[in-house]
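Take a look at this one chain, the form predicted on its own, written out in structure tokens.
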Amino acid sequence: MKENHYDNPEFFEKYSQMNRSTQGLQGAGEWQTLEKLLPAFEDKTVLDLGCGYGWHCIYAAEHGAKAVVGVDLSEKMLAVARSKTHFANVRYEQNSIEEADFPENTFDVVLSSLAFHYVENFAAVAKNVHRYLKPGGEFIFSVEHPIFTAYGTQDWYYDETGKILHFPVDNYFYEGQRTANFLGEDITKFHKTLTTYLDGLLTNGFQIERLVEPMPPEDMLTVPGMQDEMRRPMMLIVKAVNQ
């Protein structure tokens, strides 16, 4: 079984208090950027890999999707998703992103939000998505930016008074496992270069349409810490089309 901190009761309780957990999509700093890249969902079949609380599944259903499948490894995440979802055409499946399997040409749209940095082999995921995404189907995902994942700790450098000095970027081309502290827990993530993400798409049947490094929206800049998010990219959003 893959590592899954989200079913740890203490960790899950802390995660449940985050803005993106309590406020849904509006509490996610990247949402205003991501929403503009999403396709029309009317009569589409949609897959969300690493669906978490199901916010994107619900959004797709609200906007006319014909059928939606959400996949997540966490039983606790899926329990919340099911409790929040009131659409009969949305179903959830407990599985890892790597092991999820669907028939060829099943989906019109595949989404993933901040999940692929938990996956070691992105090219394998892209190959799978290419197979079960219909020709002309769209693949939109967000990940932690390679600049953010490179050094591993995902924390700033501070001076002796606690003032932020800079954000460390090191070992960029040494891909692989990193240990980051998130909500007081040591979490395993996998650093990948920008080349790995983009080439993983281009060599597995995709055409890249958009690439965006989301900045905090102006209406969130008063949130503590958000001003510092302008100092380095934290996320990357990619939109690609299956050929």
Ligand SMILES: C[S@@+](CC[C@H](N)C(=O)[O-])C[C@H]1O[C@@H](n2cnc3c(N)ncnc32)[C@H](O)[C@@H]1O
Given for the second form:
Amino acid sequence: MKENHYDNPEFFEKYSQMNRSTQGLQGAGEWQTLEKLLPAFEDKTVLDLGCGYGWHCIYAAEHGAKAVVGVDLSEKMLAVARSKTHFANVRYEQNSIEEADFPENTFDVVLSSLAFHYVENFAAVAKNVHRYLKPGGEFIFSVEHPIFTAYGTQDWYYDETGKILHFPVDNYFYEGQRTANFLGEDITKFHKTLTTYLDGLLTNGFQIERLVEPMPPEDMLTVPGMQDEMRRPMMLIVKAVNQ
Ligand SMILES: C[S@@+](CC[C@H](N)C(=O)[O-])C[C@H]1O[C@@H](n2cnc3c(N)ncnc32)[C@H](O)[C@@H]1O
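One more: the block was the form predicted on its own; return the form predicted in complex with the named molecule.
Below is the whole assembly, all chains and molecules, this chain first.
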């Protein structure tokens, strides 16, 4: 199985202190935007790729989903997900997004929140999701924005007093592995262009319904660092329909 930084004890500990870990969906800056794009879950079969603590799986179950599967590589993330989930119709599977496999036409909805920037080949993911989504099924995902992943370090440039100058964007068309500093650790991510995400959907049987670059919500602008999120996009959210 692939290596996963989320099972590194130091990184896992730092991740567990983030707002999105302690407060759940309400602590995630993009949630207010993402929630508006989600379909009605009543009686739906749902898959969450890179489910982490399982917040989105729990949300789907709370909103009437018939069956939910959460896939994640990390044993530690899944242990938290299992401890937080009190729905018998939610099951978790330790597997990679790349290797997870389901029969054709299994799901009504496939979700993924902030996991595809850990995957090198998005077209392969789109092809798989197309196969195991039912016709007319919905694919909604958030991912780190190509502007955010292009240079690699994912840190600002600062002046000598420590004031932010700007955010570096470089090597945009050179897709592939990057080493980002996330929570003080070196983390491997995979930069992909906007074309790769959007064309990967369009050439693998999807119609794009919505595209959003979420901004921090007004009521979170007082959270330290959040105001700076107005300076460049950090995420991309896409809603696509399986044709
Ligand atoms: C930023 S967290 C997001 C977790 C959750 N989706 C959320 O929004 O709260 C990224 C998750 O993706 C998982 N992950 C990273 N690479 C993966 C891969 N190749 N296959 C499956 N899961 C992966 C990590 O273990 C981690 O739980």
